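Next up is one chain by itself, shown in structure tokens, the form predicted on its own.
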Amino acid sequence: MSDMWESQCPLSVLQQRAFLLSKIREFFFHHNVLEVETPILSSSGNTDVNIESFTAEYINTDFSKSYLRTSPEFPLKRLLCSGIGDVFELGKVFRKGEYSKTHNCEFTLLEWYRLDYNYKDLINEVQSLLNEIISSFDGQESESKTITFHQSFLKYLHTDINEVSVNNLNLKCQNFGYSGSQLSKDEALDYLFATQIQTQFNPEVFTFVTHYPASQAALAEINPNDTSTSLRFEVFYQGQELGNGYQELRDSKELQNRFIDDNLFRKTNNLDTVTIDQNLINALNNGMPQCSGIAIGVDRLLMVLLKKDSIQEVMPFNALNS
């Protein structure tokens, strides 16, 4: 179409976007958290089986290709291991195949790490940041509610995920509209959570879901008090998932094992394997301080603040006209 060259985002929204970025920076300035910039292009990538990376020509002749980052997590953790202290980054990240009303394959991510914070401390800071931002947009500050992943299934689906079989989970998925092939336990839990549980959260309250199953730990520590769960949480508001946080894994051997397991899954399921970030593993060998970190999608946050129906309404250009 001849009008695709135009931005679909009004000037007023672009001004509000710039204001949001300034308020984020102001918050971290007052909390003595240092802003940094880390590489967008890397010779290693993210093995996460739920995320696909864009690739490019090699930037280091020791490697066959490079990766556009899916988050700044790995270099930020290397900085933590170097002794930088509390740190944050605001920057572009890229995830292949993600385009919907709440996704764009290029988007802006806020990620930060706090030394000597456990996941509960970080939840409190997330609430504080979000309330400051909402107030600056003339909105009403919100209370928060915390519920474990296990409790959410008991409350909203009357299902004990520690007892239910994979077959029964698949039957529940089918009862709620799923019609594809047999799902694994984690896949079925994800489907039920996204379609039946998340939709029941009070939209006016920050809902923090904690203690995801250990099989969904990603790079979070395993809960020492219940090894079937992890110290990972997500925050939901106005029907949207805004952020994903961890009390961070610091064991380099465990980290490497998780990367290897991811690539084994990828190979078994005909997905591209990903070059493991040996620099990150070496950094953790050197030692990473106890910390917690979180990534929040800035575009989705602005979408919620401005009550827009799609993320593309708060971007000057999107994947279809970029």
Contents of the next structure:
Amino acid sequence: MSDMWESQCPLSVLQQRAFLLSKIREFFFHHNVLEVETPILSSSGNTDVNIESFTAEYINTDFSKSYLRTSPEFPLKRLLCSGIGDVFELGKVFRKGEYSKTHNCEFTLLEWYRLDYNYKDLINEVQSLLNEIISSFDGQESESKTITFHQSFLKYLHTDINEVSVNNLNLKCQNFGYSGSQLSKDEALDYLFATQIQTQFNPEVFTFVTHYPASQAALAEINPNDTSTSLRFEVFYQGQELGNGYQELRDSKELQNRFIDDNLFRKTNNLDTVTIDQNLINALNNGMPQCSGIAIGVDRLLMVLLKKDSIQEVMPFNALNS
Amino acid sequence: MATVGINEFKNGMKLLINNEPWNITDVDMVKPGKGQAFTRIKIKNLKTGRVVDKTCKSTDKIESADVMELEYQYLYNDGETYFFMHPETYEQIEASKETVGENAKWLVEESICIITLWDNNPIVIMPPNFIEMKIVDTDPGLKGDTSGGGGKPATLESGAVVQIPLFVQIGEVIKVDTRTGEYSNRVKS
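The structure above corresponds to the form predicted on its own; please provide the structure of the form predicted in complex with its partner chain.
First the chain shown before, then all remaining chains and molecules of the complex.
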């Protein structure tokens, strides 16, 4: 269409976007967290089975292709292993096939790591950052509430996820409108969480969901007190998932195994396997400091702050006219 | 049969589900933070018009339906079968009374209709949005009454009945919106 050239995002929104970015930088400047810029294009990628990467031509001939980053996690962790200390990055990331009111295949991510923080310390810092930002946008500061993944299913779906069978979970999904192929336990939990649980959180408070199942640990540490759960958490506000954090996995062998398992899953499910980041494994092997980290979707945060219905409304251009 | 990955879905794509052709009218994605992505689609049954929601894993695949929408000129009917002709190739196509259904009353000879073909068989006949037809019967009404308030039923050449203003008379040609079945205006001949 001929009017596609024009940005649908008003100037005032772009000004508020610039203001938000400056507030984020100000927060970390005051807390002595260093801003860095790491590569957007890499010879290795993210194996995560639920995230697809854009690929490009190779950077050097040792590899057949390169990947656009899906987050700055790996290079930031390599910096942590070389002793950089508290660090953050604010930049563009890319995820293939993601487009909805709350997804855009190119978006802005804020990711930061804090040395010697456990996941609870980081939850507190996320709350202070969000409240500082909300105040600077003349909003009302919020309380936070913490609930474990297991408790959230008990409370909102009266389901004990440690006891329930996969068939039973599939039946529940069908009752709530699912009509696709048979789901694994984790997939069924994903569906029920996204459609039935997340939607019931009080929109006015920050809800931190902690202790995701070990099978959904991603790169979080397994809970030393209960190996069926992990020290991964997510934060929800105004009905939106804003961020995903970990008390970080530091064991290089375990990291390597998770990458290999991801690629095995990819192979059996006809997904492209991904070149594993050997530099990251070597970095962890060298020793990673105890730390916690989180990534927050900046576009979604702005969408919530400005009470918009879609993240495309807070971007100058989006996946449909980029 | 061709299949489409659900993550490739777009509005207007035609699917074959339970051996029926469906049109996608809305696509949305549901994705928990780090989890499996799901695609929620609204689909409309091309034969019955029924609309349903369907949510699948974004990695699922569904068979696509070989559905095309083409313009044909309506020729005539013999009471059981309706005959149409492609305006450029002159190729003729037949549709049963059942397929034409309610829309039969809007078929004016030589008008261009949109025919939905599924595996090359017509399943939906859409008349043009506006058609012109002669009134064959209506009450004479009161001469000189031009107020917009009242109306009266009128029977058209095809047998269709529409509400028309009081001042319109037998023998006049009117324009009708086939989507709503409402009178639009008089056509001066």
